[in-house]
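In the block that follows, a single chain appears as structure tokens, in the form predicted on its own.
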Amino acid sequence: MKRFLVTGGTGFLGSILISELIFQGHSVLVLARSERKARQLLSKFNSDELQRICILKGDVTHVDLGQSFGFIDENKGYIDVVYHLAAMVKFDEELADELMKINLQGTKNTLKLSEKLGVKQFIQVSTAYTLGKELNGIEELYPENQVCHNPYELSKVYAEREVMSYKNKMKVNIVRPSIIVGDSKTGRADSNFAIYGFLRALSVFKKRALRDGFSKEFFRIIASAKGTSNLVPIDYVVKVLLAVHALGENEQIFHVTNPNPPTNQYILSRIKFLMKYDQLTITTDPLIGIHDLTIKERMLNELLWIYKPYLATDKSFDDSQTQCLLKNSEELQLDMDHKMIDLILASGIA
């Protein structure tokens, strides 16, 4: 059995990854800034499992993640793998400095501590959208001057390059998920990000329309006729992360993406059906812009506007290395059918 250090372990993805590691019999050190979130994580385990989990109070923006010299001396050579999941996922331009501090400097700090600890393998969770404005993603490192849509993407481009700079010091791997959603079997999701933020906001919008007497008024959402939503269930992402630790080779990059993503038009139509919101209409007319909408329609569309770079295009991702990895670990490729999509969307509708 191995010993792991996980940053971002109290988050949606991290907590499920840790559960799987504990289930496999490993021990896990979990870096946590928030005592509340740490307690929530620990509450998911029984007394025997808790003996294999240690919470480290710390922060990726601090030197050595806030750990003491004593901790480094005591644990040197005893941590096998680091899963670096900690990140800030926001797209606002005004947060550029904070994004660089957490996503880039946080990665640098985690790598430096990993080197001091003599860690054998470092696995970074990045994003499939480091491809920026390109339409075809490759399982290779992108150039430092990659043209990106927002500072989040750029911070991850730089962080990936930092990870690869350690390739001669330890085995390094980068895992690039697209849009992470709920569990493929239960639909369960513990997240307010991405599509879940939109679903919750849309539920609030519908309730307000009903309260304010606009329940029969139709509202248009602008969607691209060609745009797709590359959704991946969280259990599939965790499956790939575990396979990377077991079978990944040095310097490999793995896309965790949907080879057959649904169109945004289809996703919106299913949301409309599942919410029983007949007054919601979807227009793919390229001549209709935000200024052609009513004030209430603009409010509704602005909920989606921050994701426009991802919704207006049909991006594709080569995942050859991931599929080879899954084949070697006797795992199946993602097959996200309409039933699974409905299950996941329904779980996010209040």
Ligand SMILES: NC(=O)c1ccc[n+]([C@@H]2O[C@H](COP(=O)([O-])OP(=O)(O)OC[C@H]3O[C@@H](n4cnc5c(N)ncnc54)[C@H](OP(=O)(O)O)[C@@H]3O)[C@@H](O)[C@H]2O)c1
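Numbering follows the first chain given and starts at 1. So that the term is clear: the rigid core is the largest set of C-alpha atoms that superpose within 1.5 Å between two forms. Note that the structure is a prediction, hence the values are computed from the model and not measured. Compared with the form predicted together with the ligand:
- A movement of the C-alpha atom of residue 140 falling short of 2 angstroms is seen between these two forms when the two forms are aligned on their rigid core.
- After superposition on the rigid core, displacement of the C-alpha of residue 278 between these two forms amounts to 2 Å or more.
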The other form holds:
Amino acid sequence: MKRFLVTGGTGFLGSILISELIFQGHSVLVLARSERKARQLLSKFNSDELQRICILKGDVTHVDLGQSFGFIDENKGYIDVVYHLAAMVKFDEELADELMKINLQGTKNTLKLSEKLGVKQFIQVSTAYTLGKELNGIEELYPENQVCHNPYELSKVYAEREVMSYKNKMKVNIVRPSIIVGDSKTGRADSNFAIYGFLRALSVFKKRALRDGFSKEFFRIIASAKGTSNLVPIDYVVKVLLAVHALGENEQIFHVTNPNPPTNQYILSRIKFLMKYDQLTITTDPLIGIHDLTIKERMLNELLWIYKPYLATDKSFDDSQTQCLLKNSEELQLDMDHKMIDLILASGIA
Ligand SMILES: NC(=O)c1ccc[n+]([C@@H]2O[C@H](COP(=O)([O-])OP(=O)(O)OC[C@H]3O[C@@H](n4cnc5c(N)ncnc54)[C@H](OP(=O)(O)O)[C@@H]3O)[C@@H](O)[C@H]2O)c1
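Provide the structure of the form predicted together with the ligand, given the form predicted on its own shown above.
Now the complete complex, all chains and molecules, led by this one.
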């Protein structure tokens, strides 16, 4: 049995990671800033399991995450591994300061506390999109002046560099998932982010179209049809996170990405089918900008605008280190077939 500290444990990925750690017999300290969400998380476990979970009230933007000297003293040498997941997962330009505060300063604070506690391994959950405007992702640290699409990506680039600066103090690893979606077997996802935000925006638009009598009109979405949607099921991400703890070597970076991602065209065709909304098409004409669209098309594209960088290009990610890790832990590679994609999309539409 090992002792873990997990930040972001009340979130989409964190709650599934914690369930798996508890299932494997470990004990977990969960940093949580909201009592309501902490209670919600605890309600998933039985009384035996609850013996191995402890909620730590705190906030990553506070020094020592808001923990007292007494806590640090009592817990020195007690925690083996930190999984740092807490982050603001939003892309808006106007949230730049908050994104830096939570994602960068929050990581610095978590690293400092981990050092004070004598933690042996620090696993940072970053994003595959720290590759910014590059097209080919590598499992190496990106430069400080990486050109990014939004402040979220930039905050994660800086945070990764902070994590690596601790490589002589503890074992450090960076895990970079692409777009996390529901469970590969059930499709279930508790998220409003990325593809789920996209699906919600589409269904809001469809409802408006039905209400205002324009549901038969055709609409163009500006995206690259050949571009791909790099989706990864949450259970695969958790599997890699656990393998990184077991087998990761100091300074290693791991992409958790789909080596054969479906095209945007394919994803949209399945969304249209599952939503029973045939009036959507992808326009790939590079000359078409938002101003060339009809007012209603503009309304739809503006709802989806925030996802544009992820619809516009075909990015690829080298995940050799992850594949090597999975091979050594005798875990299977990701094989996201059409059935699995439908299951995941359908659960976001329902
Ligand atoms: N979802 C994806 O597609 C995706 C893809 C790649 C990487 N990631 C990364 O994976 C990690 C988890 O993402 P997620 O999808 O699970 O996000 P999420 O559901 O939004 O969860 C974020 C978690 O961070 C916590 N948090 C935020 N600010 C905090 C603060 N100041 N102090 C303490 N805790 C704070 C939240 O607490 P509250 O519950 O109180 O809000 C929540 O537990 C993030 O680092 C994200 O960047 C996600």
